[in-house]
Every structure is written in structure tokens, then in C-alpha cells.
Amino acid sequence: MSRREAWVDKHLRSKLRSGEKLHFTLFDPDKTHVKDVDKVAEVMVAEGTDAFLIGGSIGVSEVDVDLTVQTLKKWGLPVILFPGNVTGISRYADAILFMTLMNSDDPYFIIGAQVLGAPIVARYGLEVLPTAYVIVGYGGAAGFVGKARPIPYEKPELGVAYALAAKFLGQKYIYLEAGSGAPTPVPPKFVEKISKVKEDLVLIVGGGIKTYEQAKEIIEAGADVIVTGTIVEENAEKAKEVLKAIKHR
């Protein structure tokens, strides 16, 4: 079992302590090819994007993550895993978004996927991120493959709960996921419940974020960290207005 220096979580809340708040560029494997992520990398990290975050619900294999892994790593930000299935996890990578899809009908993703990952994180000496992800509204393929019953948007008093079982189990991290491409994301008044009963939960927030006045409304209902990645695969430049709604407030 190799160590290594754990330092992703203490470096994300530091500057969140710092009253920052922080953005995370998403690239699928499956989706960006490899030679199209140093681009979007380089539009991103001009614009402050804070981590970048690798995962896929469909189709990821360990070579093409392991790919994209090293590609982002000179750029100097936190490389995260954002498994889908055990297929996702890196060597290379700095830490991992270890998850638990609390909303799955499935123990498999509740539990089952994470079983047998635990060895091969150790193994490795990922840093770990204990993260309950929570599927809203739309869903998307991480809905759909994970056999997730979604919260409606209209529903907030669940997502509440969900949220309160997150911090009582000793999660960290706390990831609200409208799903890829949703037509649209969740609601700045679900978040603003999620964010009063979160304490130290990092709040993220992800998944139909496209334009800078959604990405404004969700960080001032209390988001912590703004996901894109559809946005970013299709237009990078797009993007940067997102960033601009989370870094100049």
C-alpha cells in the first residue's frame, strides 16, 4: 500500500475559508479525446477553474483515464476521480471523489462498486474524499446507470434529508447532480435548503450549468463548488462565462 501526502481536501477548504468559491472543469474520457484536453485545460486554467475532475458514466475505460490523468497533471491543479464504476479509478491521479449514490435503488452503487474500489484506492494511496452523490431532477445517464430515483426539484425537503443523512454518516462532500446536458439544473432554491443544514459539507453542485446568470443564482444560494462539463466539451469558450459568475462576484 503506497502513501502519499494528503493535501486536495486541505487546499479545496482553505480557499473556501477564504471566502472563495470554486469551479471544476469535468471531462469524460469516453467524450473529450485526449488530444482535446490540454485546449480546454488551457482555456480553463486561464480562467481560474480550481480542480479538474475525470469521469464518465458510460464507456470509460482505465487506459483512457489513466490518459487523461497524466495529460491535466502538469497544469499544477488537483486531478479528482469522479468514478462511475471501479473502471474510473487512476494510480495517477491526486485524490478521488469516493461516492456513495444515495438515491440508487441498486446496493451495487450504494455500496457494492465501492467494496470492491477500496482495495485498488489503497493500493494506489488516492487521497480519499468521502462524497454523497445524490441525483436530482433530470438524472441523466448517471440517473439512468445507477438506478437512481431522482428527487424532484420540487421536492427540496428531501433533498434536505438526504443531506442531513450525508453529514450524520461522516461524509465530507456532498454532490447534487442534475445529470449531463440537463435541460436544466437544480434549482437555486433547492440549493439554498441543501446549503442551511450542510455545516461542514462541501456543497457541490452540478450537471445543466451553461449560462453565467444560472451559475450566479446557485453560488449565492450557497453552493460551494460549480461542475461543468457538457458546456466545456462543446464550447470551452462558452464556459467562461460560468467562471466569471463564480470568480468575479
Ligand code: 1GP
Contents of the next structure:
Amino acid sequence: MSRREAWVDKHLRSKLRSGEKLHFTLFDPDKTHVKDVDKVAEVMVAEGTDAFLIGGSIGVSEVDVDLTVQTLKKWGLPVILFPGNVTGISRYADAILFMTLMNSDDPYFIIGAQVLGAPIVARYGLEVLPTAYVIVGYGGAAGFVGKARPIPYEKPELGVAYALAAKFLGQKYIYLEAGSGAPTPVPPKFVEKISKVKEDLVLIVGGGIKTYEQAKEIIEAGADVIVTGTIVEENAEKAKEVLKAIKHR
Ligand code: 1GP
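Just the form predicted on its own so far, so send over the form predicted together with this ligand.
To see the whole picture, the full complex is given below, headed by that same chain.
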């Protein structure tokens, strides 16, 4: 078991402490071919993205994850795994969102996959970022595959209960996921309620964020990190706008 020096959590938290808000660029190896990864990364790095997330819910092989991670390493940003299953683990990454899908009805996504993956994570010496993954609203493929009971957008009090449970269970990050390509992102009012109870949890919000206004409202509501995937794949100019909303406040 070789443990590399853990630096990603420290790095992200020190940025947050200095008042920055963060943006993670998501690469789904099933959607972005490895030959296009650098082109997208170049644009996002120039605009100030803070880290790369690699993962997806369907059709992600270990080989694809390895290739995407290896390609992204050259940019010098944290390369963080965002696994949909045990096939999403790469030895070349810096860290892993070690997630439990809190509102799944299937024990496999709450603890089963984690048990199968833990020895691999230990063997690779990956830095672990303990993460409560909570599906909200639309849910998309992550909600469908993960057999989640998504929290309705108009029931933030349920989200608050999950955030409190995450905190009491010792999680370090909470990820509110509307689902990739969600028609509407997690509402700012929902984010605000979670941000009021989150304390040291790093609050990540993703799914359906496509415009400057959406990103701005979610950040102003108290999110620490915004994740974008679809817009990065589809429209670099709009992705730049989202980054502006996060970085030039
Ligand atoms: C999905 O939250 C992420 O897991 C990003 O969603 O693809 O809609 O940006 P989008």
C-alpha cells in the first residue's frame, strides 16, 4: 500500500478560506473522447477552473478513466475521481470523491460499491475526500442508475436533514446533484438552506448549470464549488461565462 502525500483537500480549503469560490470541470469519459480532452481543458484552465472531475454513470471503463486522467495530469490542477461505480477508480488520479449516495434505495450505492472499491483506493494510495452525494429534483442518469429517491426542489428541509446527517456521520463534502443535463439546476433557495447548516462541509452543486445567472445565484446562495460538464462539452463560450460568474464576483 503506497500512500502519496495528501494535498488536494488542503489546497481546495485554503482557496475557500481566502474567499475564493471554486469551479470543477467534469469530464465524462463516455461523452468526451480522450482526443478532445486537452482542447477543452486548455479553455477551462485559461478561464481559471480549479480542478478536474472524471466520472460518469454509464459506459465508463477503467481504461477510459485512466487515459482521461493521464491526459489531464499535465495541466497541474487536482485530478479528482467522481466514480459512478468501482470501474471509475484510476491509480493516476490525485484524489477521489469517496461518495455514498445518501438517498439511494439500494444498499449497493450506499455502502456496497464503497466496500468493493476501498481496497483498490488503498492500494493506489489515492487521497480520499469523503463525500455525501445527494440527488435532487431531475436526477438524470445518476438518479436512475443509483436508484435514488430524488429530493423535490421545493422540499429543501429534506436536503437540510441529509446535510445534518452527513455532518454527523463525519463526511467532509456534500454534493447536491440535479443530474447531468438537468433542465433546471438545484434552486438557489435550496442551496441557501443547506449552506446555513453545512459548517465545515464543502458544498458542491452540479447538474444543469449552463448560464452566468444560474451560476451567480447558486454561488450567492452559499455554494463553495460549482461543477459543469454538459456546457463544457457543448459550448466553450457559455462555459467561460459560468466561470466568470464564479471567479469575478
Ligand atoms: C453531473 O453535476 C454534474 O454529475 C454536471 O452536470 O453535465 O449538467 O453540467 P452537467
